[in-house]
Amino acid sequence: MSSLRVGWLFLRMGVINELQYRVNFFVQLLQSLIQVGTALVMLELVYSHTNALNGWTQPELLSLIGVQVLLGGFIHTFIQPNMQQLMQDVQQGTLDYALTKPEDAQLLISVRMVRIWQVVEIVSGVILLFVGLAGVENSIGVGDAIAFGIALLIGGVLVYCFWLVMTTGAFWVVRMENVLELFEGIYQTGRWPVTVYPGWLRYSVTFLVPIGFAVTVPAEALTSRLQWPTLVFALGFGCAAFAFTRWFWHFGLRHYSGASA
């Protein structure tokens, strides 16, 4: 419990620090409007030529885009800033400040930074999600809603694991920024169901970069496409990924030479 209290304290401090830069709210609002507008134009262009894309109707695909934007907002609010700070600490040898604390280092490096204005992106994703679901013919049952919540949580954990594994590579490779920037480009593939991609790409964005689990699986739950064995497999995969990430983080720490070394 003490680790959670310390983590909550760091989280509050990060929010307070970010609130000093309120102009960032308007910048993020503009970026979100551009992002949503681009997605809607692209969607309208596609469905001007077809009624369904690999079985997905326009409202269903809009719901999927909502999930993608929502999860992207979570990444940019909580995960990305902490991973960027971790890379900077490793490069400068200042990670000692987290490692010398009498709490779990992985928890501390994961909650130090919060880009609170990125919540605008989360709100945009929620709006797109509800607008899309309003046009879906099938009603959403309690089981679908529960499956969606579980799948979205698993997706968030998988994306966090991917970022931390990549960032931990900074213990060996000094400049890791380009690899993480590459993720932003790959993440855009989440605007489409992974089933529309050829086999090699489908497996790549499902297991190597877990966009399929993070975006498509929650959207499948809301559109009554998700099979429970898939959800169970995703849960097992998420637990295995987190366990590996935990091990890899401690393995990387053994190769860290900080300012006090």
Second form
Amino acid sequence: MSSLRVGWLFLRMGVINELQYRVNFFVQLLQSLIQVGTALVMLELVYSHTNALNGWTQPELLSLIGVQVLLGGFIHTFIQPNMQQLMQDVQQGTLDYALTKPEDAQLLISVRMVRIWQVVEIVSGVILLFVGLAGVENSIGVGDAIAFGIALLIGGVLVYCFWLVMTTGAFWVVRMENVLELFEGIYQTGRWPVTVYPGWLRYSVTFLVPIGFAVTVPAEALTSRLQWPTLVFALGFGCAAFAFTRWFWHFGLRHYSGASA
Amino acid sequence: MSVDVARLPEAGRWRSLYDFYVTTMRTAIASQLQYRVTNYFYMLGMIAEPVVYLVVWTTIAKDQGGAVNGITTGEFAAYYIVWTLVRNMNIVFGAPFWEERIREGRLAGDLLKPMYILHYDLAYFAGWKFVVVVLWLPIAFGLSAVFHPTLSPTPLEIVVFIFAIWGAYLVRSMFQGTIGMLNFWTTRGAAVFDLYIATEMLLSGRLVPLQLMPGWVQTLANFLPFKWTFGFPIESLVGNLSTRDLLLGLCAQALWIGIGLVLFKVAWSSAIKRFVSVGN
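Now that the form predicted on its own has been shown, please provide the structure of the form predicted in complex with its partner chain.
Everything in the complex follows now, all chains and molecules, and the chain you saw is the first one.
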């Protein structure tokens, strides 16, 4: 309960702080339009040469892009700013300020920053998702919608775990800022169903970098492709990844000696 | 002692410029070799982009009987593997770096240095390329082993390619630097940078080979700088461009380097008047 209260407090502070920079809303809007526009051009180009990509029709793939943009917005709003702050704190030795507070350190370093204007990206993703689903022939049942919600939640947790594990590497490798480029690059693989990729890449973007679980599985739920065992497996994998991340964070923390003392 | 006082300063100027470039490049190599992990992170993130395009187009090509618009799966592989090298060469001191330089107050120190500001960035990033190419080699071998590119360049194509990737580096440096000047007027230039990159993606051959684009896009691309930073260097090695097209491409790059340099100089002289430094 205390954790929720702390999280909520930081969220409010982050929002209030960001609301001072209202022009950023329009900047973000323009950036989202550019991002979505580029994705749509690529989609048009691909479907001008084929009717289906590995069984995915154009509206279905548009839904998948919607999920990818939506989740990307969530990452840019809540996860990435906190992880970048953590990297900076480790480099500059200012992580001590978070560690000396009487609250769980992992919680604190995960909720300190919110870039609220990135919510525009989430809205863009939702719009794309609905436009795509409007063109899908099969209707979406209640079960599909519930499975989508669960899969998206698991996807969010998995992406958080991946980010935190990578960022924890900053305790050993000081210059970790390019992990952002690494993730942004690999996240682009989520614009296409993981089934398109050859085996080695499919497994890499499913288990090493959990883009498959985070984007393709929710999109499969909406297009009635998802098998329940896959969802159960994703849930188990999500729990295991979270437990591992928690352990790895504490393990990394033991290697942090601080710089301010 | 007889010294040709009229000629020495000019000769000395070029000599010292050469020494400066060599020293800065060597410094960049020594410095960047220390950060191999972070360089590899950057590179791995970057190669995801062409690998995705490659897989998608290979899948479509296989569905279509082995080719899309005459481009076979092996040619797609060659295009996107060479893409990764060209992309590495195309990393320049661009607009986001300018933003950081101004925000963190480093520009004030840079202004005290005796040479034109462009030289420092061009020299450092040029040195970095040598590290990048060494780190790129195992990735290129890995991608080639997986995707089986069809690549048989002639000696002339290889020579033109070497010039073209450095030409692309210079073209992109000039235009990215010019866009970077926007940071002197606004701290929210990110959307403009994104627009520039999106335009580049569509008109340069970065997203897909320009052959796959509609005819009007291909025509438009000929008259803009973007194609000469991606499409042309790649095509010079993997395409079957005639000798005339290869040489014309190098001339087009030279032209765009000149235009970019003029634009940068105009933008810089206007922008620097707005710069105010506060501090010790």
